[in-house]
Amino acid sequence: MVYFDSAASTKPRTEILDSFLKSNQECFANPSSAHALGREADRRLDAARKKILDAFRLPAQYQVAFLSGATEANNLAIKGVAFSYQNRGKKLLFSAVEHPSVLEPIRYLAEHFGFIPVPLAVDSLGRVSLDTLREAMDKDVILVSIMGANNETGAVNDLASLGAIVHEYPKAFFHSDLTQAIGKMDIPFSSLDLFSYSAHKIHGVKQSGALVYKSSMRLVPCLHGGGQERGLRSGTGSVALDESLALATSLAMSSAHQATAHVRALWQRLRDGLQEEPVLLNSTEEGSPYILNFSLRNHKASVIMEALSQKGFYVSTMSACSERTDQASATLLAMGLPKELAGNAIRVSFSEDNTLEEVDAFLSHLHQILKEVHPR
């Protein structure tokens, strides 16, 4: 088996699974309970928060809300800011190629509460330009959400420069979905007011993630109840999930440079090999080396993907959240690709566990499949 779909989900690390199991056995009490075991569970949650902030080298002016993943974190960030600060303005800016967990909350706010969505066009490489953001900013903007690295193409945005433009407007906050960026690129965390990520993209456990935000921010919660997570997310906390997220974050950040250097060699080998095939490359060297997206010129992507799967090579055609919709990629369309190519793409996504030998085997099988399968 060769797994090239790590942008969808990564294999959990053994030490992270061990941590999850150990925490469940040792610290199963409710962190909200007033007795000694409950207080110990609550203390361990605070220690996990500090471990995450230390991994990101962020000061105590930031806070961590433990959530079920980046989807919930994006919802809390967008709805939380919108409802809390709507007296300042109602404009929400976002890149046209955001993940559905950003696009859908903004659509919901526009349809039901009168907020004004302003999509930001991307260039042919899938990035938001500084001029595009600058032209869209005004005094009514309260939130800008621009992802760090795109989940389909790996396109990387200049978050530091974009954040500087946002912060020229004191009433606006800058949010980023960093799900595909944590541990995979240099991130100017201090340029962000709040950011989201998921554990299962960094070899952690599914249904675990966080929103990191400035402590001075007031966010309206999406869930109401017992007031856990400093009132932002009611529900019984899981020490096991949250400690495993903290460990996954720490490991990802500490090994980032070494892992990225290894993955970049894989990306380059794959890119070089694809030059011999009838494909259009949709990812560039300026982007994340963890993702390489290409469109087939003469064959149907779903057919080739299934043929690869039969050979034990697992890739995607687009974001896992959109893959079964049988539509052209909105990301590739926004980058200017014609519909026939935007709807015929394959995404290869790596982790540091992959090898050059796996890339060579993939290229060999892909070449043979393209020869054997009739053109569309």
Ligand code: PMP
The other form holds:
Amino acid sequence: MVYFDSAASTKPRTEILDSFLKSNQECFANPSSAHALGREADRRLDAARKKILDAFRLPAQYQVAFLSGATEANNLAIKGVAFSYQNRGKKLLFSAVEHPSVLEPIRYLAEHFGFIPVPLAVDSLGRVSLDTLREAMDKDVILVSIMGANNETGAVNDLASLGAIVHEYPKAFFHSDLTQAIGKMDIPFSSLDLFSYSAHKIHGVKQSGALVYKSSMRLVPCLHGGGQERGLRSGTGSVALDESLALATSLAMSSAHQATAHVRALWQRLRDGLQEEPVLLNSTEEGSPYILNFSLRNHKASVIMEALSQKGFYVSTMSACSERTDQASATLLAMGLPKELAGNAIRVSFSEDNTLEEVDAFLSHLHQILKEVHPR
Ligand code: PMP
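The form predicted in complex with this ligand, contrasted with the form predicted on its own above:
Full assembly next; the chain just shown is listed first.
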């Protein structure tokens, strides 16, 4: 089995699963309970928050809200800022190729609450240019949301320079969806006012993630109730989930450089091998080495993906979230690809566990399959 779908989800590390089990066994009390066991659980949640800030080398001016993943974090960031700061302005800026968990909350806010959505066009490599952002900024902007690395193509944005432009406007906040970026590239964390990520993209467990935000910010919560997570997200906290997120984060951050160098070698080997095939590469070396997206010129991507799957090679056609809709990729269309190619892409996504031998085996099976399967 060759798993090349880590952008959809990674395999949890044994070390993280062990910590999850152990925490559940020894720290099951409700962190809101007033007795010693509850206080211990609460203390451990705070220690997990600190471990996350330390992993990102962020000062205590930032806070960590434990959530169910990046979808919830993106929703909280966007709705939380919009509802809280609506008196400052109404415009919400976002790159045209954001994940649906950014696009949909913005669409909802526009449809039901009169916010003004401003999509930022991307260049042919899928990035927001500094000029595009500069031209769209004005005093009515309260939030700019631009992802670190794109989940379909791996395109990487220059968050430091984009953040500097946003912060020329003191009323605007800069949010980034870092789900595909944490542990996979250098990130200028302190250029961001808030950011989102999910544990299962960094070998943690599913339904766990965080929004990291400046503690001076006021966010209107999405979930109301007992007031946990400093009122931002009600519901009994899970020490086991949150400690496992902290462990996944610190492992991802401490191994980032080594892991990325290894994965870059895989990416280059795959890119070189694909030059021999009738494909168009939609990812470039400037992007994340964890994702290589290519369009098939002569074959149907879903047929090739299935043929690969039957041989034990697991890849995606676009992102897992939109894979079953059978539409052209909005991301690739936004990058200027014609519909036939935008609807016919395969995404290979790596983890540091993959090997050059797996890439070679993939290339030779793909070559064989493309020869055997009838062109469309
Ligand atoms: N943002 C990006 C860029 C993603 O790739 C994903 C996962 N596909 C999400 C957000 C949502 O993450 P989750 O499903 O863990 O909530």
